[in-house]
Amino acid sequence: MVDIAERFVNLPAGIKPFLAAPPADVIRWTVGEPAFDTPQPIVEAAIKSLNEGNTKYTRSEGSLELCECAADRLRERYDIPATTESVIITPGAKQALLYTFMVCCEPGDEVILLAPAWPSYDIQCRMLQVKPIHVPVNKENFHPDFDAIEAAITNKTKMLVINSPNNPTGAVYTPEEITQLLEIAKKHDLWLISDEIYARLNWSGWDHLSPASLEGGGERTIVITGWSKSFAMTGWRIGIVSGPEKVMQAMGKLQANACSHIPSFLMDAALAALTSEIDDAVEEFKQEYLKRRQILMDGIAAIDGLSMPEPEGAFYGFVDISKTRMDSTTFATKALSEARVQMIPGGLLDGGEGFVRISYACDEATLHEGLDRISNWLESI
């Protein structure tokens, strides 16, 4: 009988089994969303561009009042080196990445990822015949061991993936930290994907820093952002990627064959949300981040068995269950089935064991009540 491709016969599923919608009286922690609505203006400008007529084939990088817009705000926001015609805008930043992994990556090639790492990173390599290379980070801050990354690399070595501010454990990287990883890049000519679709969710005491901004960087950075999470717009999968010129002319071929482009209403609405209108309200948002972070931090520090170090940016927490003597799966099957809190079990990712993953994305209320019920059912036990 014909088969499928053998490569994704035993491809990992990463955290999905866990992202299921749990019944009613469960507490989701696992869903990386922002609870809040889109904004009204965003949703209107779909509408009206909808209403236009505006559903027929378009520029397939985007619109170029998008893409102008769009590298506008990077240069001006994290000074990233891009035009009008180095941006591409894609279906959610999670197809940027694939795109990136295909135009960069031969079958063979090697893929340093920090671990814990966000799970699709490891999938997609492995769709692509590239492997994986899990380099662990330091564990009392989640931040870069950069002789492990050093003693990582080999002739095979072909890019470094960072994600700063990081998913699944907070982190927000240093800017010497990030010099220091664009150096390894530079010294061992890779590429470096930079995954900064968390940048504006940063709680730490110093700026985002994008490595594509630094002497060196731009020729070999490929940022990747969108609209998810800072707006509230995880639905609408839109992203944006901006890279060299010869990654990006590759990559708007692949996009022109692979799907068109994104939908060309979604264009207007991805454009409104770049107003300073906007801007006001995810700022809103962030002060509410702020105000959860701290709930979180708060609860898990009076839970005994549990810790947290300081989430410094997105909004997720990476919380230390070791004390508790269970493996993480353990702890989130049984936090489920008998708190009926739902969490995401860290040695589900390479280097995330004795951790669960808890995002604050949700409402004030969830966090009050998921912390009781996980404190009682830890004293009960």
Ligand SMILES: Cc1ncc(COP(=O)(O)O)c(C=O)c1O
Contents of the next structure:
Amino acid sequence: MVDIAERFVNLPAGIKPFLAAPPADVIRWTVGEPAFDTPQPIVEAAIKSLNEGNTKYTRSEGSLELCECAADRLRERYDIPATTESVIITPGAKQALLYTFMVCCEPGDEVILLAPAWPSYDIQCRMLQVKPIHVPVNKENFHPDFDAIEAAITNKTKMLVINSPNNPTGAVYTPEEITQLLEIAKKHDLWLISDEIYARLNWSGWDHLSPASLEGGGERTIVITGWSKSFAMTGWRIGIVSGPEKVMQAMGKLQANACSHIPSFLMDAALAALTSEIDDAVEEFKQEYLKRRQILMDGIAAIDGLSMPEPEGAFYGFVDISKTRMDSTTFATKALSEARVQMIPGGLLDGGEGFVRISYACDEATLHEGLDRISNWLESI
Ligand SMILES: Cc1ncc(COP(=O)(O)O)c(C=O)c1O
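Switching forms now, from the form predicted on its own to the form predicted in complex with this ligand, please provide the structure.
Let us now look at the entire complex, which starts with that chain.
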């Protein structure tokens, strides 16, 4: 009987089993998505565009207007050397990541991931017969362990993937660390993927720094970001990638032949998000996240047996559950069935055992209720 390609047979499921929508009485701390609605002017821009008939094929990389505006943003905000011609608007950041692995890696190449890493990097690499190499970060603050990275590099290493602010740990790498990561990429002649999807959700005392903005960074860094997290637009599927010319040229061919482009009318909505009016909405979201982060930090500190390094960015807390003497899957499974709280077991991610991930993108009431339930449950056992 004809079969599917071997490399897809045993692909790991990642965190998907724990992301399933739970029964209504369960507190859902799993899904990495803002609890806010997409700001109304963005919705209206999509409807207007549809009504104006923007329903036909169009420029594959994204409309010139959108690419110009998005590139300006990347340059002005983060000093990323992006131009109208050097960016591509993709169906989500996720697809931009897949494109990058496809364009930059050969089967058999090794890609270094800083573990625990967002699981799609690992799975995408495996889909392409590229080997993910998980290098653990320092457990006390989830920042890179440079000696471990150097030790993991072989003559097959092609790429280093960094994600700051980080999912799942909430770490934000310091400017010195970003500089050092770029130095490693330069020294070993590696591509650097910088997944900056959470760049605006930075609560650390230092600014977000893109390695693409540093000397020698632009020629080897592929920056990936998108609309999902900052603008509460997860379901719209709009991402952006910016990188060196030869990468972007190959990626242009890839997108043109893989999906043509994102839906034409969504380009106008994406453009509408890049205005000062929406900037104000993003600032309001940020104030809300800060409050929720504080609720989570206070709540975890008050529960015996749990601890959490301060989340520096994104909207995740990575909670140390090792003192409960349960492994993370047992902890999350029991928390779901007994406390009715759904969390991601860190053990599903390479290098994440001993922790669970909590998304504090939910509303305040959900956070308080979940914390009460976990506290009562742990006291009872
Ligand atoms: C680190 C990271 N990168 C990329 C993505 C994908 O974003 P998008 O919704 O734009 O595909 C996510 C989504 O959870 C993420 O956490």
